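In the form predicted on its own, a lone chain appears below as structure tokens.
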Amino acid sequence: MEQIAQQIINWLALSSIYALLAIGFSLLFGVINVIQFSHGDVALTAPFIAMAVFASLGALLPGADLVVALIVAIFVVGVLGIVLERFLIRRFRTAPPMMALVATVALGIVLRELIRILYPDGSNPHPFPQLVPGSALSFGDVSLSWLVVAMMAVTGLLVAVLTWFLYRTGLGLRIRAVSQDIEMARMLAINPNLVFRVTFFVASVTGAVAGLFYASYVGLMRFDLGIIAGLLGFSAAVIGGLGNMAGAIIGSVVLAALDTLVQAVFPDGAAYRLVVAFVLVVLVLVFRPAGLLGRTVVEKV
């Protein structure tokens, strides 16, 4: 019973992280029609920025709160998303999909190498603090940490805010208009470039929160963690249906459940978690290419 309880806690924690990453992938693809394969690397720069800011603040203002460093890191990653959209991804908006794919994969490599080179001792793992210490509930040898509670609460809050933003604000209406028909949006005097900048900021901020939670959950930050985070977030988005926020959440829950099950049932299951995840992605693409909640669009030529 205790083992089952522990696996449920792990499932909830992973679902929260995957959902925040998958929402970013789906939002970017739904609006810009580009798969941003460096999204995981952008998200996982947040822990490094947070620790660098925290160390700098500690030197200038002893006793400076970690919360300030976290807020700064989230904002900086959001701005980084805008910069990447303006100077790189915008140029591939109307290019063949393969060009955007290669460019974003290369961008991820650049980000990882910059962290490895510029961050002190960046090639090695660094400890990352538990953002919310303590246990909220204990059951024998199993405890539900406040960190997992915070992860679920923040994920739910961000999903609610994003839903309100997209469906109850003028800017959200413009974003949905551009995602459906960019040419018609231009005829309605909507500035697509502004929409793209806002979309990249929102997706990058959401990814930064996921990156901070991911680093805190595993207890360390590593320059190459963005590869795994990005692949898992993208897989969850594909399973649920790229471009569909609800699908991203459902896909994250399904992927996290499978991930947890593999690690719990099979000996050395952690070594096979990515294999099983991608087998599921392949099966979804074969039997339901649009994803669990996606809809197949038929174009007449």
Given for the second form:
Amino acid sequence: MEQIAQQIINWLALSSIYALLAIGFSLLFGVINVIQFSHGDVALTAPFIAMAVFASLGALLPGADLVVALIVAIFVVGVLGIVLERFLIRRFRTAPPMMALVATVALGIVLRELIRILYPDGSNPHPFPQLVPGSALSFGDVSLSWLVVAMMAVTGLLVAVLTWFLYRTGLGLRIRAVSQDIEMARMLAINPNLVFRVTFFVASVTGAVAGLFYASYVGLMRFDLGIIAGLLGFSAAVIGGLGNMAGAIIGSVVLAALDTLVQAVFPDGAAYRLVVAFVLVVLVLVFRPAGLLGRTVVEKV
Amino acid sequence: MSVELCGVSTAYGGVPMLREIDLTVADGEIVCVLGPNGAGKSTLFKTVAGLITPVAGTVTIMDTDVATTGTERIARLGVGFVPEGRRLFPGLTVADNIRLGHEAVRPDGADLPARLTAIGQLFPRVIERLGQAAGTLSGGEQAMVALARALIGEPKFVVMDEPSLGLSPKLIREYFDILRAIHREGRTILLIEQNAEMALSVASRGYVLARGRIVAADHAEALRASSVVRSLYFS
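Just the form predicted on its own so far, so send over the form predicted together with the partner chain.
Okay, now the whole complex, with that chain kicking things off.
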């Protein structure tokens, strides 16, 4: 019983991280029509930036708050997204998908290698602090940490804010219009480049939050964690239906459930998490090519 | 002059599409461009909208060069577009589609409720469907929403591409009655259309496009009687 309760807590934690990553993949694909395969690597730069900023702040202002470093990291990753869109990904928006795929995979490698080279002792794992320490609830050996509570609360809040932004604001309306017909949007005085910049900023910020939670949840940051995070986030988005925010969340919940189950039931189950994730992706693509919530059912974005 | 094309040529992948097009629409006119399938009508629409950049010649709308202005700034000059196939945003509601049309010309969006009331008199069925996703409307309803979206911001000049395509004869008559009504309000219209009979019934002048070239240009009555139009349409 205690083990089941603990696995449910793990499932909720992983669902939150995957959902934040998958929403970014879906937003980017829905609006720009490019699968940004380096999105996980962009997201996982956040913990390194946060710790670098924290160390610098600590040298300048003893006792500086980690929260400031986290906010700076989230903002910097958002700006990084804008820069990548402007100078690289925009060029592939109308190019054959293979070109965008190769370019974004290559970009991911560049980001990982830059972290490895530029961050002090970047080849080795570094501890990452638990962002919200302590236990909110515990009975027996089961513990619900404040970190997991914070992850779920922040994910819920971000999903609510994103939904409000996309469906209740003028800019959100323009993003949805561009995602459906960019030429018609241009004829209606909508600047698609502004929409792309905003979308990349929002997706990268959401990814940065996921990256910080991911590093905090596993207790370390490593230069190559971005590829695993990216593959899991992308899988969740495909399972739910790429380009669809509700699908991204549902895909994340399903993938996290399987991930938790595999790790709980099979010895050395963690080694098989990507196997399971991609078997599920293949099955979904074979039997429901548009994902669990296909585009025909729910509006793209 | 609402629109002026001077020696405009376009190409797609090196293949010539439009060839040395000269075309004008004066303020307050309805001018039609006729042509069979493959004549280059939609290329002409996209060129006027700035979506295709000419390889030669210039397109000027309201004395503004389209190539340097960019598509997304043309609507602000007071231009409404009705593209082929309506191109409503299918996942957005009718209200959102129309709101985008209004804000395209009037970015402050201040008089939208008043304009909705006014447009409701021309398009009562559009107002009944405001909360519905545009992709779920019938073809006729979509055509009316596309026209309402182009007109809600009270543009001075409206460019239309094949608006009658796919409509029933009754709806086509209704549609062209609305065109006459908005022309009486003083709007300039460039009507790119395959339905020569209906287009010539509302236009004062017309051009005939064939294989990317203007092969005839004259007053509507003269075009109706011309051998070129007869050979393309009425023979």
